[in-house]
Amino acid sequence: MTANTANTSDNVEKFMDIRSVALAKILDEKGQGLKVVGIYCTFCPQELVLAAGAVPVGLCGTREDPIPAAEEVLPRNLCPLIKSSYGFALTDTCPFFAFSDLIVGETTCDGKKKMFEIMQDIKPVHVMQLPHQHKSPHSFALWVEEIRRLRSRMEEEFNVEIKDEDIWKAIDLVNREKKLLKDICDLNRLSPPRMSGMELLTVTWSSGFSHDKEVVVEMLEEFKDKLESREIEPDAAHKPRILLTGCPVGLGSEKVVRLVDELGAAVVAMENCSGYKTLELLTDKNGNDPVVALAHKYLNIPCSCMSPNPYRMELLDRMIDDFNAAAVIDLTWQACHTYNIESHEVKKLVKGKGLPFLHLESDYSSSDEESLKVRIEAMLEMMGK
């Protein structure tokens, strides 16, 4: 191992602490009135918690430790991604859930709508009533609403003012943050890339636990400033170049990931909401008003619950030119009905394209992996690896 790779290895590993810095950050100030905000999605406005003086965590559940518990009373066929949220929720297992003073989530489907609903005997949970149409004037001015709704519910319950120009700086943060993020990830459309698919994932996910995004800022330049000079093994170049899309991945459902890293080849990219899906999405600063700024930004992310969806596979199919991917992995949590359908469309993109298209469909037990690890293998035996 070089230096340059060595010293690139260790910034990865200070994204993986995070969550701990992050936690004892807390703990020490919670007692000096922080406000915590946990959240379940992308289509929450981070910019306004930002602005009432409140931390951001990301709450989605990850691991499948929880999801017993939750199957106590959640259906069991439902999507892991909900079991495991609530699980953590129910079980008190999750640090940043016992930290949060409001939960923020949304009706992106019909699990997590009604799981929320259950969630509000165990903390205060808001819910925004998020639109399924991108271009309508009405899912427009609705979305408007929601966020002045959350906006005061975030002033009543921290008893705070959330001024106007407070929300255009954290616009300027979490836009620096989201630039600095696409940024890193575009290092990988080089040849060899810069990242394995492990620690890209580590990076982008393990980005949404800090107790503060001025330091990610810094951690983000450090980092981007190391990539950019990484040696890698020109060996690297010859890997196959996989795209990954599909349901969101984190840290203890990263199996495909590492399944795809261990049979050498590379996940260069990652569509996903835990990954590119947000990133060229900044907030226009040139309005007057921040709020209908975020409205803008945070209606048009092409999650599968839009109808109909046409930014996602716009954006999937400059991914697979951008990124040089020789084939697609798309990966459906059982039970996520919106992306399993929304394969369809991503299979006729692809195959279009002339790359191989795979399709897995799994849950956070690591019951299948060796089906996955020869669903993969034949993949890439296809493509002549």
Second form
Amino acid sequence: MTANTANTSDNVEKFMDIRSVALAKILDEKGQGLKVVGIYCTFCPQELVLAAGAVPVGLCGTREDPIPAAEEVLPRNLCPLIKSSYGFALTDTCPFFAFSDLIVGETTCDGKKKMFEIMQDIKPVHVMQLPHQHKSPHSFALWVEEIRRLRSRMEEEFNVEIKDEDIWKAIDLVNREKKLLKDICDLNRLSPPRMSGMELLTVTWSSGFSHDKEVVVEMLEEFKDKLESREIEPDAAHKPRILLTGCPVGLGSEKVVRLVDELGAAVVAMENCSGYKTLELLTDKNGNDPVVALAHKYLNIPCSCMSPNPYRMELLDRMIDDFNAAAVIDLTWQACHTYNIESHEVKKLVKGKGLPFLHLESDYSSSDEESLKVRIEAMLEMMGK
Amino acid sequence: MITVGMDIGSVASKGVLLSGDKKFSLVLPTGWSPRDVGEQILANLLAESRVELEEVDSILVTGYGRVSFDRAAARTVTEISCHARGVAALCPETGTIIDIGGQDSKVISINGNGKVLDFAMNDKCAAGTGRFLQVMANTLGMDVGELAAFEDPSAMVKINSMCTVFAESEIIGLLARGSSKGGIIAGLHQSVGKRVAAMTRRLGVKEKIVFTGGVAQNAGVCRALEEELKHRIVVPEECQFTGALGAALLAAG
Ligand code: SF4
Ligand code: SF4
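Please move on to the form predicted together with its partner chain, as the form predicted alone is already shown.
Every component of the complex follows; first up is the chain already shown.
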């Protein structure tokens, strides 16, 4: 290993530490009145939270541990992400949840919106009514109103005034963060890719847990520099290039990313929402109402909850070309109807481009690792690995 | 060139030794140790073919228990690729392989060279696998190998439950109400056939269709599959050995 590779790996580890550093900081500042807002999904306009002077923290829902507890209340055949999210809240085992003064949820899929109703018993949850159409004017009007409602709720809850200029500042900060994340992901367009699948996941997923966006932006800048000059074993160029799409994946639910790595292929890009899904969507800074600007950005997110959801197919189509993917894996969680059904469209797109397509349906347990492995391996064999 | 291919399945383990144009094959129940059965098959194949271990050029293992056979010299390949290769050798011009084993069922679409074009696999649910028939045979007080001989399609009783647990109680109810055993068995075969036919159609049906795996020995399931898919289905004589044969062939390449 050359000096530079070692350095870059150290940098990836720094991202793994984000959570513990953030926790220590939050614990420290909580006494001085720091407000924390727990968010579950990329639809939550975190710019507003920042403008309120509060810290938006990602609540993960990517681990299996609290699922049995959640199943005492929720049905078993529910998506593991929802069960895990609720389980952490119920068992009080997620410190970020414990520190949150307010939880923000959205009516994305049915499972989530009904779960948020029950979660109210544990913490105050503000649920935003997300309309499910990207383009219609009434959807847009509703979403603008919903963002305004969140703004007032936080002003009341935290006893602050959220000023337009602060929202614009936050917009700039989040834009910078997304831009950097995109630049970093884009380095994997190169052959050999600059990051392994697990590194890519660690960096993109962990940045969401920070207590201070300025700090993350600095870390990302430094990481990008390191990555640009990273020396990669030339052999890595022969690894089959895989694009991963589907339900959200994080550390704790990374098994497919890990298996692909272990089987000698490379996840070069992830379209999921912890990955590339939102990275092209920067908020336009030229308008005169920051709430309208935010509404534009967020209503474009190509989540399968949107109906129809053409932008996801456009994005995938371009990503397959840009990242020179040799195959696509669509990982959907059991009982996630929207992604499971949309898999049909993804399959048509991918096969239409003449690439192998593998739809994997799984949950957070390790019980099906063997059979996932057989499928992934068979696909790689099929590609003539 | 001498090669050995082994397919260590959940219920039965198969081995094929190829030496020049001679072929030796054997099957043993997997039992509780996939590792031991692999060693056993290798030893028996060597004894039968009078080949010394040192003379074997390459060993390739596939199937559910492939990773537990940890001889340094042995490579592993998935059963999907092995079945494709094996079937292409036994039945030239195959387009679609339907393989139903003890624990899973799979459909593989191949080209003329035995290259996999696409595949689908069910191993999450016992319905549509040998396991389903095994449980039902127990409920009927029969051996799973006897099912086909006793089926009576003319008196077919529709089995509504796909789930093994529910199907079991459904059958107990049907027996209590006096439905004929033969009709029930035909219904069970139909149920497996329906399930697997749906998986096949998802992938696209391409002639010729070859049916392999332990369950391919059951003529009733083959009949049901033909009815459901409205296509003729070929069952190679060595339908249990296609995985192991494919492994032995791939070991050479
Ligand atoms: S997949 Fe959709 S609903 Fe789920 S976290 Fe991502 S954006 Fe939110
Ligand atoms: S993965 Fe699917 S079911 Fe689960 S929360 Fe996201 S959209 Fe809802």
